[in-house]
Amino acid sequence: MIRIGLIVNPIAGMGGRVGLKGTDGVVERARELGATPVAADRAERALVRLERDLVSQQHKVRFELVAAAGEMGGDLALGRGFSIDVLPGGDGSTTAADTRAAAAELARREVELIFFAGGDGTARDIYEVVCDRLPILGIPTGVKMHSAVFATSPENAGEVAAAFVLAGASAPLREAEVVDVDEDAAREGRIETRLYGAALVPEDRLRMQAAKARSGPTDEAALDAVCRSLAGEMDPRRVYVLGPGTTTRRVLAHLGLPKTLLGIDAVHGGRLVGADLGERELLELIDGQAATLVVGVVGGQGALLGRGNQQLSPTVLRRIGLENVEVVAGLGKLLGLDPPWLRVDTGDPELDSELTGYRRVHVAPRRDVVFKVAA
């Protein structure tokens, strides 16, 4: 019998769309913000990928998944087309101790996998319990994910973990690094990010991501130039939104306008009209407008969108329109990549299904180069 721990955290990722940059501590704010679940949803369509590559192949193998107790998992497991188990107790309450008392719980089980839906403050509470004596997969829920634990969409983290089951006690590891950002610094503007340790993973080179990577100095004439080149080409007719992160900065610099570093801002006619939006800011302010995206690349994982980046909810993008999608890297960063995919995780798969193929990136001025893109 191999048996799977399964744990969500239900509040993970809600402080995104209202561009809070993170959930931990800020909840409630989130909530008064307009925010909504999106743990489970994301971590149902985990669970019925799992299901699907398993309940075909149960004369193979014999399987069981562990779930903690009410909203942490054991209500989206039940009903499943395999045997579960769920956790005893539980009070409704999802705090960090919850979820390492939740991880410890099923270490003592001996579980040969913990599947857990949440982001890297997630991570980091189910690795400080296991350490690297227990591996881990992530179903990406939260706001940024720069750690190298979790599969790049849901549906990849339920056949990763199908695949870790087929495969037994054969099933490839490797060692993923757990990172996590200072949410009250990054609200801030301040980007500070600690390493926690190196945590077992399935060897999956195609589903799982990368950790966030650092960008070297090899590309900052063409970036700088390729920036200088959109500030100076905007149509002062229309709405130009920007993503977050350094490149979008130095668009915004040629302009002599300040950007907020990790957050959503517009630009109209070369005014800053709109600075650290959330969805329902944003959708306010394109209405009616003609409208471009800016968006970055984020250095070692290839994401395009739905990493850090998600007030630019499925209703904001549709409403800009995919073939008003600009998107601007150093060159240096995109042959960085492995492979050599950018990434997208909307929440919509059928979005991130219109989105894949492939996408012309700026990366110096007259000067494209075509990425494959992939949900």
Given for the second form:
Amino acid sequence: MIRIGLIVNPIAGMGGRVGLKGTDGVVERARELGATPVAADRAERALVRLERDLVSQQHKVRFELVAAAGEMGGDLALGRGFSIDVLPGGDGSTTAADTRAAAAELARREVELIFFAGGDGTARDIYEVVCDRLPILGIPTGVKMHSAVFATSPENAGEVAAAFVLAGASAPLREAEVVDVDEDAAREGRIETRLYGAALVPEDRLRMQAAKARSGPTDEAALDAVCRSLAGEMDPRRVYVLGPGTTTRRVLAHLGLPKTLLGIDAVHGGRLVGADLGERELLELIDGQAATLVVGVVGGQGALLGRGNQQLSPTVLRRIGLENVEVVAGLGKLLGLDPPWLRVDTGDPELDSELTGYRRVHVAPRRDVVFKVAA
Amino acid sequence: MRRYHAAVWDEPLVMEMGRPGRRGIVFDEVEPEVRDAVGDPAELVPAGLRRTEPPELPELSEPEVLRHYLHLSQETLGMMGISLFGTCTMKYNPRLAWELVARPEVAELHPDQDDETLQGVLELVHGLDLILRALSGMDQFVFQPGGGAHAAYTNAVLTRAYHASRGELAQRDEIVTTIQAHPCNPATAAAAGFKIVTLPLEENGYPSLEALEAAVSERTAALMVGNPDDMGIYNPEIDRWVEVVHDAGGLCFYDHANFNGVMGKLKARDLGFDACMYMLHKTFGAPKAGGGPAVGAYGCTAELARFLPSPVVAREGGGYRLDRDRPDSIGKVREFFGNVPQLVYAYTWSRAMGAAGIDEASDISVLLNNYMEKRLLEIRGVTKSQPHLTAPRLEMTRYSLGQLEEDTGITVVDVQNRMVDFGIDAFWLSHEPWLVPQPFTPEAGEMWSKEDVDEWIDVLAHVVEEAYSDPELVRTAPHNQAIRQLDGRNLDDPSTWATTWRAYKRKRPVPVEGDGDATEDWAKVAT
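Please give the corresponding structure for the form predicted in complex with its partner chain, as opposed to the form predicted alone shown earlier.
Zooming out: every chain and molecule, the one shown earlier first.
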């Protein structure tokens, strides 16, 4: 019998689409802004895939899912086509303390993997309880996912978990950095990434995302030059929406404008017309306007859309038009991606499939790299 | 391990040697009869060319000069050692060709002579053209470009002329290349005014056909690509690539810098390419001459031939002439019709090898590389790029010392510095960008013996063992060379450069009182 534990952080990811930099400590504010839970939906997608991969193999392996109570997993797990056990509790509280308590109980019950839905904050809570005594595997759900413990999509998370179960004792593991951004610093425009440790995760080069890397110094000049040319070639009639990160901040710097580091800002006619925008404000800004989206790439994991920029919701992206998405990144950062492609995970599988294929990334003035985009 | 120590001469600069008035040869005064016949000999030099002040030259005797340059030649850190400098296909330059080049039939020619008096050299140039046509399937070669990058530039300019002739130049402003193409391909294309579209490597070790299909459009002017790449990986879909680019209306250029592993096995034209380039100073046994002048032999199809640089050597009746009447030509990319001594080397090498010899040489190159790969991968800390690929590499393999660095902190440059302590020439690392950490790329070719290759590998294995047991020894190398390790921090600071005596005098520090060793002071400034 192989048993894996399930913890869902039901509020994970809520801050993203309303322009907050995370959901830690600001869940009420997120609700006020109209945020709706996304974690349950994504966790369910992962469980559907896990079920698909395991049901046909039930003659080979006996498997049980031990879920945290209520919203934290039990509600989603019940009714699946495999054996379920639910931890006691379920008083409706879903704080970080509840995550840690659930992780401790799963460890005590000697599950062989903790499968969780959340972001960096959730990963950190679980890691601080189990350290490297027990492998963990993240269903990407949060706003920030800089840690290397997440699969690249909920479906891939389900597949990796299934492969882990089927491999039994011989499942290959690797160390993965658990990283979290200080959310208070991020709201003030500073990226302060902290390494919290190295968790054990199932090894899977293609379906797991690598830790976020910083771009090297060699492509700095080329990157700066391409940012300058993007700034210089802006059409004053269009609205330019700039995604988070240091690269897009460089573009605005060449216009003499400030840029929120983790937020979405907008420029029209050389003027800043919005900073740190949420989905609703973005839709209002581009309503009836020709718009261009300029986005950077998250190093290491190659996230293009759906990681740290969920304000760029499927509705926003469709309104801007996929042909008006300009991607800019340092060549070194692109070449450091492993596996070598960009990821999209907008929350809309249909949009994701339209975005996949190959897309040009501007790496220097008059120089593009044609890079693979995968969901 | 061979015991070795390089010569250390602590030689002053030639300008600091000798004594005022010392001469190699002292000439007599001009005899009155001669003066009567020609007047003042100095007046024979046109006034505009005459110096007002004599040049500042070293004043030395003939043996002093010869001894000085002999010493310098012993302090070059190699170039006559075992040199498996990958991507450069290091080969012996046969003395037979050297003898031929020195003969007056070659050495005393002037390219402005009447074609009638150049028949011998024109026949040789044409003969080499025919040999390269046979190897490539192309219809015409020219030898004007002074190296591989210059041939790539020639191609970019030819591409421009071709699309201009069809009225499509304004529309076709992009050249597609790969991340593993030699940097001269995107660089020359950009210099010729094109935008660059680069394809990265994917799982197979080469860019995918799908990426190429996404990259080409009605804006595509050309594809510039090498195959195999510097990792030794051959793209087996290359004929499909050519079709995709042709279907989009672009031209295809095959950079044959890495020809050694495929020579005699494939022809660029058979794969559909419109043009290709060979580096005579690599594959064809001609000297590299310290980075030039060399020859990038550029060949193309009959359709493109009218754009080739002028003049081209043409066969006419029983003889040869330089065809200068070429209205569609892109003009000149260099003077005259090529660096003739290099052409003599390449012609001599090709005729000596013959078709069968060239074919066998590519077999030996690939075999020796794969032998080498087997031994190198047995060394602790050495891995190869794209280790998941099972297809054999061709004439070279890209390796990584990333594991060694993780284990010991010793980098590939440290290892390179230490290997020269054993009389092994520095190896090649990788062109930019580095796609694997701490890369190095040896290439054995067909010329080096198994004993040479084994010695090279033994030295590397020894140095790697040292890296694990005594990393400080490797980190501070070289120890047995003409010079110690240089501090490279100021290499990009022009204020420390002195390539002339005048610059040296201007930039060197003022010597300390009573301290005559200017060289040492200079070294201090450089660190």
